Every structure is written in structure tokens, then in C-alpha cells.
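Next up is one chain by itself, shown in C-alpha cells, the form predicted on its own.
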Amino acid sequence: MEKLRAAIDKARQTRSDHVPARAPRPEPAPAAPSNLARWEALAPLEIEERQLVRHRVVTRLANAAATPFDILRTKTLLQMRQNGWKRLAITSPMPRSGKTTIACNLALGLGRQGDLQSILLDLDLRDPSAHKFFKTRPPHGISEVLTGAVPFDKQALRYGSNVAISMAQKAEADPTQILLSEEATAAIDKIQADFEPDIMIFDLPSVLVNDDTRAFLKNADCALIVARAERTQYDQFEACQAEVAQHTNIIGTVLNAYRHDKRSTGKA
């Protein structure tokens, strides 16, 4: 019996000597920031109402002046949802058609919808103007985001709780090189993945003055074309429409600065 007990003890000791030490349990990876945390981390943007009105941006509050833009907002949003689109490009045949005014009014009008998150990106890099509308100059330019030099959350500014605005800091000499690059496509994809906006608005250059818009339209789901009454010629509009249609879906057209003359209808 003593010999049997000694043999069992020896076998146990031998087995324990060969059991490898248990590896320490790895520390859990830190959780990725939530969508809400990413939005809250954006630097806030303070806007002066007088500055907005000066540039005809009137949708911060609901009022009669905002109504036409609110109608455009609702029609655009419903059509984009119906098609599963998230990215809206805004362009025009020629400059001075009011596309940036439309883009800013849409962005702030969407901001009044508390359940929506919207991002406005000023991609008119040869002649950026959004920073003038909002009377601010970001610490970094949107070009640095598109080239991967600066992350979006260190460059964009947040208006309210649900509108992010990414503006240029200065004009670029060769924007096509940036807008056509794979880095720009990757940057836009990452912004959408990280911030999950309901709609991204790209304020693009006019189509017929350079090739910047052609270079970027591959990244948009649809486009809104802005024409200006008594300034945009019909052949310019047709050429712009054909050009845009080659690269993305046309969601509609806005005739800007049209003045209805009641005298022509005989109505008081």
C-alpha cells in the first residue's frame, strides 16, 4: 500500500512539473469612441446671426425667409433616403450662381432636425468662401484632411450638436491633384465610417471653369445643380448637366435669384 501511494504521489508531481504556466490574461483593448463622443469632441463653432444674414444664410431658425430652403431640404432628403444616398454634391455651370449659399442654408436647415447629423465640406479649393460666410478660419484646412495630414476631428468645427463644417484655410494652386487622389477618397470614406452622418454636403466648384469637380464627383452619390436666373445661359446649363450626369446621379436643379414679377400675371 505504501509503495502504491508513493507511486501515485510521484506521478502527480511529475504531471505538475510538466504543466505550462498559465499565460496572463491580455488587457482588453480600449473601446472605440462612440458616434456621439466623436461629435461632442469636435471644436464648437460660434456663429453670428448678423454675419449669416449678410450672406443670405437664413435657415438657422424657422422663419418665412427659410421656407424655400426648408422645402428644398425636405425634398432632397426624402429623395436621397429613397435611393439610399448619403453624399450630395452641389455645383453650378459657372461661378456666382449661389451654390455656397444653397449649401450653407441646407446644412443649417438640416441642423434644425435634431435626429439628423450632417456634414458640410467646402471643396471649392481654388476660391473657398465658407469661412467668410461663418466668419472663421479653422486651425487647419480641409486640404490637410483630404491628404491625410490632419484627422477630420482635429480640423472640422461643430455647429450645435449635429452639424459639422469643414472649411478651407486658404486657396490651393492645384486642387485637382488633391480631389482626384485616392487619399481624398479614403479620407471621405473614413469620415463617413467614423461619424455616420445622415448626409454629407460637398460644396464643389463650378463645372465649366476647371476640372476640379469632375475629379471629385466619383465620391458623390448625387448632385444638385444651381443655375442663376438672367446669368446662366441655357447652353452652359446643358453642358454642365451632361458633364455631371457622366459621373453621378442628378437629384435636381435650383433656379436661383429668380424674381417673379406679379405685374406679368395681372395679380395685385
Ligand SMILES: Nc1ncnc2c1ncn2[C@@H]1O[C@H](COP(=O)(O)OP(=O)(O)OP(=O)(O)O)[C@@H](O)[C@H]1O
Given for the second form:
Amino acid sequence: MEKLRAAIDKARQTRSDHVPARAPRPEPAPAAPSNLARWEALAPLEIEERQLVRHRVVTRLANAAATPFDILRTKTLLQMRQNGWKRLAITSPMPRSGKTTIACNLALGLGRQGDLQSILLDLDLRDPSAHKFFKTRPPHGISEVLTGAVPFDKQALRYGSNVAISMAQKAEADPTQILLSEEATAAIDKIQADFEPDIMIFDLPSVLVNDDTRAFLKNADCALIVARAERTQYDQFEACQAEVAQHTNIIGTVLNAYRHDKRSTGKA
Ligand SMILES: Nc1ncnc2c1ncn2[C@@H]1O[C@H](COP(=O)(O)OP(=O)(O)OP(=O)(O)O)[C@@H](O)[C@H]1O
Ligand SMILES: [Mg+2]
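Next, report the structure of the form predicted in complex with the named molecule; the form predicted on its own has already been given.
Up next: the whole complex, starting with the chain shown before.
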């Protein structure tokens, strides 16, 4: 664990040396009426509090449980703004590290920032889970948006007034081609042009299990790497970091489920 912590600290020190892979995007103009109409036209997503709690999504209201995610949100947003970045990928070396938990908490925490418009996309097409976190079944799957078969505004659901969430309906057998495709890049560009979000969050699969994240990272401005305390191994973290750095900027790392208290049982 100390080795992993040291590796994460080292990554923090060196990431500022990284040259931005993409040109900074210009600041968006204030929301135009067409933009607001588009957001209002999205089908609303009603979420049960009980369901959120079950999945450790705690950021709907400002409280002590939400504070660590709010700090992560603010630090991430500040760094993204400084660099003109709009698209944040969330990934990890291996599965079950807490990527979707963090992505959903960030998205709902962003919902409390009324001046910001945010979009969460579940791009773990092989093993999607955001629809389980929110216990909902969207009218179409996100894959149909990425292939251009269905427009985003007919697929995404709106949480509150300023968060759009695009989820899968079912797992794809071979999603790498979809994630690698020019159609997917065009679809993401169109969502950005039409909805002008301040931040797009891509909930991606783990890096070391297949090619899906590698295929899609070119569409991200930066990536947050999630390591899980007591599970992620040092060499896995380093391999993941090296891989991600080839494709985009590493904005930071989260050591999830780390307990300072040695007497802790390890339970949340
Ligand atoms: N800090 C934490 N403490 C305890 N349990 C956690 C914590 N973060 C996440 N979990 C739990 O770990 C499991 C995996 O979390 P999650 O689905 O967010 O990970 P993931 O990296 O998205 O997984 P996958 O690779 O399958 O997509 C879930 O049951 C989640 O509730
Ligand atoms: Mg996940």
C-alpha cells in the first residue's frame, strides 16, 4: 500500500509537466435560448434516494458524506478550467475500483452547481452499470447514440435542470469498434456543440482488461485514475498510468476506500 501511495504522490508531482495533448477549447458563450430549450426537452430522470444510498451515491444534498466528492469536483473543475478542458475520463487499472461510484457522485454533486451544465456518459459498454445505480431503463442505449442511430436528445435523461445522463440498456458483446469509431467521435463532438456542457464525464472501463478505454481516450481532454486501497497493485497502477498518459492528460488519481484508521474493518 505504501508503494502505491508513493506512486500516486509521484504521479501528482510529475503530471504538471505533461504538455496538453489537445488545444484548449474556448470558454463557452453564455447559454443561448436554443441550448436551454434542448436541455429542457430532455426526458427527466427521477431517482429514488434509497437506490442512491444503496450504491453509495451521496452527493444529491450538501452534507458531510458529500464533502470529499465536492472537494474532488472543485479541484477537478479548477484544473480543467485552467487548461480549457471539458472532457473528463474516469478509469482505473482493474475493475471494481469505484469508477462508477465516483462518476455518479461527481455528476450529482455537479447538479448542485446551478450555473454549470454537466453530462455523464456510461461508456463501459461491455459491463454498463449507471442504469443500475439510477435504477432506470433509458428509451435507447448509449451505443445507439455513439453509432449515430439515435440522437442524444432522444436518449439522454435529465437529472434536475442541468445534468444529462446517457446510459446503456444492455451490455455490448464487442464494443471496441464502437468506441474506436469516427462516428463515436462525431457523436461526442455534436453533443458538445449542441448542449455546450461545462463538463462531460466519461465513465470508462478499466485499462488493463481490454482495449475499450484505449480506443476511446483520444476523445477525452484528461483522465482521472481510480486506484482502490488494498486491491490495486503497484505495478498495475504504473502500467495504467503509462497507458493513459499516451492518449491524454492525467488530471489526478483517487485512492478509493483508503482508511486512515488502522482499526477500521474496511467496510464503508
Ligand atoms: N469507497 C468505497 N468503500 C466501499 N465500497 C465501495 C467504495 N467505492 C465503491 N465501492 C463499492 O465497490 C463496488 C464497485 O464499485 P464501482 O461499480 O463504482 O466500481 P467500478 O470501478 O466502476 O467497477 P467496474 O470496473 O465493474 O465498472 C460497488 O459495490 C461499490 O458500491
Ligand atoms: Mg463501473
